[in-house]
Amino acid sequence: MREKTLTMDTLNPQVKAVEYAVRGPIVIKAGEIERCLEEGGTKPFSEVIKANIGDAHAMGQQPITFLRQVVALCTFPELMESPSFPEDAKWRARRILQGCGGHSLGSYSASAGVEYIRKDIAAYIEQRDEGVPSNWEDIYLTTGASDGIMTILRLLVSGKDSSRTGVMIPIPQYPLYSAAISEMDAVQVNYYLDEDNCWALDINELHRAYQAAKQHCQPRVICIINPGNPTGQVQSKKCIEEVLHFAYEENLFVMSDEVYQDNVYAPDCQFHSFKKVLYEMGPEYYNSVELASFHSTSKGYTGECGFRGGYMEVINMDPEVKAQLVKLLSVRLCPPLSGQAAMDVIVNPPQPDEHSYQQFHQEKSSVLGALAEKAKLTEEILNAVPGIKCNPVQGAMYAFPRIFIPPKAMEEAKTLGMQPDMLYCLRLLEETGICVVPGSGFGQKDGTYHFRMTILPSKEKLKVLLGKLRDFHVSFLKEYSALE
């Protein structure tokens, strides 16, 4: 037998490094069991209930109306005939087509995206930001914001032994950051959010850890989430111009990841995007601190994650840089052109004098409406469980808690050469057909335990979810207290 070119062996060994807990061996088992049960198998329990991602349609959110006509009409333009369709979708349609390769959106577009919706996303950003000028230029449309992201990691990442780049990300983080660290070889360099503090960003431990990071890698770049996942926290305003001083005084590139701008639900809370507050600290800082922040069709309202629509909003890049990652987008010629007519109808949605506001506005009040009581819904179940504590889901679409696992658990899990709360997430999904993601996926600190679910289940759903976490938690921490 021919012996094959491509071995573990020969793999290229960035790629072996790389771990995304979202979809990691947690889901695979997932599967497993819902394989089973299609075929009749016999669980405790009736179905699986996906938790573990914000895939807010497959917990069954119904699309947007609004978005969905424009989307449709851009896809089938023989629809423009017909009465069925809004004369204000066929006008966005009617437009978004005119900005592309044959009035069809099987065309390929330029591989910044569409020119018109470059335009109406910085006519967005500017009145987002209250008059924060934004220039069509710096907006590049992207595959959902994770293609964004990776695409500015790539410019940034070189060197090598202590002159490698280092990237500091926020712990917990989102496993994109983790992943695309070890496939890109760079320096993950860590900063811990204090959990004690509704997981605030402390400016110390930013110092601290760029202080440490220093010994051995050249830290370039800070990454920010903000609204937090896995966390939920939503960052103040105070916080965001300390985070920005530090970058100035550092020489830092700053990626901040805005694509749960829409979703904030703590009523003291509010969304400040980098970009504003980065202007109002003046010239010396808003004309030179290099900023590029994502924004994404996947969260929000409409919940879009299949279309793998977003943009990035780039500023005070190097104009010969700035022509590199041109570059490197042409390689992959464009966006998929239907995620760019989704992303247009976001950043454009019908106005109060049009014909589909009324419907609109009521479908994304009573999405974020559902979201923010689920919230509050998720943060009261578990924080009254004993042995789970849960801060407040202030925004985004996760919850975080911190969970207790007696020693004999923790025992267990080592001797089965895993981490305590992967055993105890196993555990949970084979008893209940729950499926969360382990806190380990995302980074903690040493010694603390968690796991991250979502609350975008419908709230009947949501309700037997956490009733079902509560029952299983007593008994697992009675079970392995009583080995004690």
Second form
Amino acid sequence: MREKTLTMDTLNPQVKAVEYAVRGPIVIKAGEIERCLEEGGTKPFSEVIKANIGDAHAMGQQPITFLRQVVALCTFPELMESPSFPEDAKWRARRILQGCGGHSLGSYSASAGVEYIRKDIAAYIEQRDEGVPSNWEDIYLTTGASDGIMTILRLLVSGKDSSRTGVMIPIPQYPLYSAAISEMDAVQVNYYLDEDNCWALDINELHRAYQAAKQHCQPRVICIINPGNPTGQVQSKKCIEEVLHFAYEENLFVMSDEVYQDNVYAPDCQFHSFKKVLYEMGPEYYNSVELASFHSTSKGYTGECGFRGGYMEVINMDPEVKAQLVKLLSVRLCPPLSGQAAMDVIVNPPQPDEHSYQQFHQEKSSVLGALAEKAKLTEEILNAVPGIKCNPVQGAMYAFPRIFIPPKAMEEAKTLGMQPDMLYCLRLLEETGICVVPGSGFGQKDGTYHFRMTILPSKEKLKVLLGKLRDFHVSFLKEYSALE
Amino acid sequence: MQQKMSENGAIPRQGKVLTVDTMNANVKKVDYAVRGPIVQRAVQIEKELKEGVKKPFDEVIKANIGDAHAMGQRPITFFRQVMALCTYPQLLDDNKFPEDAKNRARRILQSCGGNSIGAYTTSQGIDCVRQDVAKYIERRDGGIPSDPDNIYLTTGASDGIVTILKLLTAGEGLTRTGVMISIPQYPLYSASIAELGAVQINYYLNEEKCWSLDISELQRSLQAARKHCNPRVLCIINPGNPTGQVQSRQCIEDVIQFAAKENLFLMADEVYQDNVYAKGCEFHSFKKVLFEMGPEYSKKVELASFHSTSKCYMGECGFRGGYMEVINMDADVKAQLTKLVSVRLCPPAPGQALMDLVVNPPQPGEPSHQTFMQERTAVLSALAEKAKLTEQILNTVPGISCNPVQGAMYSFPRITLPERAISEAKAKGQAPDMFYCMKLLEETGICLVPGSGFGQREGTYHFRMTILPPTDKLKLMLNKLKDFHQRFTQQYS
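Output the form predicted together with its partner chain next; the form predicted alone has already been displayed.
Time for the whole complex; same chain goes first.
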């Protein structure tokens, strides 16, 4: 039999370099175990708990009724005749459909998205940022935030060897960034968040990373995730100013991933958009720093991951580059309309004087209140485990605790050719059915180990999960501390 | 780059980080005519009309893009019912929805995390949908087995096509991957090749023979390409876009044989598989023909076939639904493919649900079957009518020659342009058919895409127009086109 055309040797080497731990080897193993259980296999547990991915609905969170009503009305406009749908949902659906070709969600939209929705997003941003103007023509709807992030990175990656684009990313980071950098053959430039300081961003560390990188590449962009993933830290306004000033001085394009902007739990923390802080720094900064900010329908209080909704706002982009951006987006035609509609509801939710407001507000508060509770609970329980140290979960949807791994376990991991925290997580999965992602999938300081778990399971299930985790950790320590 | 001292004495900022000089050079090479300059001008004109500017017409007719709903085609009721039920499951208690719609919705939801279409799905796509896709393929192909594990749901067919091209693009200089594409082609292919930095290899379809594919032309193009790159993949669009030709079974066999012999990965873009109008034409899937050629081919040829929810009789472009079936892919490469798609998490769940309905529509005996068939038949017969009408009217215009529109959604007529028009266009730095189409737009409001956006033989000119406007509007449009062409010819003689 002749050899195949497409083999590991002939495959795009950049694709080979890509890794994405959130759905990587451990999750694949979890899937195998699930199937085994389904087929009647016996395990020390009766279900796999998927605490690896920020998917709220999968863990039982309910959709926001109003959002689903509007999207259903858009999908099947015959429902406009139904008395079971409130007027405020209907008028929003009508408005969205008016912006669609043939008044159908089945038409392609303009590549930047439905114009009405872009305008609604701009109005939302202005309100969120207390009046800082937003131009709807700077807004692009995207297929989830990931799509926008990759598109901007694609524009930025150029040059060769020592002039190859360097992309500054936090360590730890959400591995979309490292995967995109690998795929595009850009240069990854790591700046370490300060674990001892609740994962704060240290401006000196930014300088260090930048100077070191300049030796071998051309740093052109700095990526920030705020609130952070996996760390959950909510950056202070001062910190954001420092980052923007740094970007201004060193001529860096700023990408601010703000998909968790509604997930802020710690009472002493507040979300400040990069756009707003930039504006408040005055015209010298506001009129020059190139900034792209990203949002999504997947997180917040709606958790609508499956719709693949998102947007980006792009500030101070060179007009010729902007034309190139529009051209690039046009090749993929447009983002999914149901995701665009979902995004419209998020930026244009029921107002206090509207019929659906009460229920909407109740549901939203309930989701966010539960998340805040679970964030606290997780931090507390984990910190009570000897050998686990967990920073406060200030925001987002994850805990990223540090774990102590005994030297003997590290040796075994080495023998097996895997990272110590991968060994830990695999053992955790096999013994308890709990699936979390090893810290090595996100990046961490050398010699430190972590895992990322979500705070999304129901409170009861979360308590069970954390209890099992505690028991596992204690027994793991015991097992690998045993004297020969 | 201007240096200016700012008011507060801060260090003056250098030029922008991201300029046309510093940006990704490959992105600059990308062109996508279907939404290119002519469409931008059409949108501008629409705005002007809205603002009350006087024009020789009162509406812009967007016959540039294969978007059926935008041109008034109605969605399939059953599909939208199931989608609404999936979106708002409270409707499962509403007795206005038929039982068969509810059953499908329940089945889809059961397969979703937390029984919600708001959950991420697995990166390959919802299991039960992939199973249904596999069953559909088996039924369509007369029983030839389809493995759900070879099915990947995608964000429109474009997504799958780009992903496969990404896997295939490797090498440098003389070993750089060459991608064989038909001329004319749907410009997603040329755009992706440009962005990936692969090498575009053109093989010309035969306009005199109704745009058929000629093996000797494939051979010629391959030999020539081997001198400067490593040809590794052959792309076909069947039924064709923009040409509408439906390849004969023999032709498909010949292509498969060619790909086998030359060790080429085959990409079969079959998004128009339900859009076949001409008598004597039939859709044959590459998969089916491959397997009917026996194990010598079916165990060896690497094939990826693509489908979409955007075309056929449902026209659901906005949902971005699609799938690909990969045959004979190396197991390790397949794992890489799965890894690559996992970075983007999953295709939109509503689009996946929709694809489930496309491959698993109401069956005889089910409550919704009659209406479904009525609607489906109405759409497809209207398209068949409009295909014939378009071909007929265009062929009555001196200077326009239109091949039969055997399938798909477009006509791609050849236009004869007077020398003077060609020179004037060139003087303006415009492709002559772009010059023609721009004038057409400005004088009649009709927006088409010049043939140069798809590729054509040197010295020939075409345009692509859709057959999607409602019959009355289409007739109007074709007659305006006829008048325009005659005026244009006279003006430049």
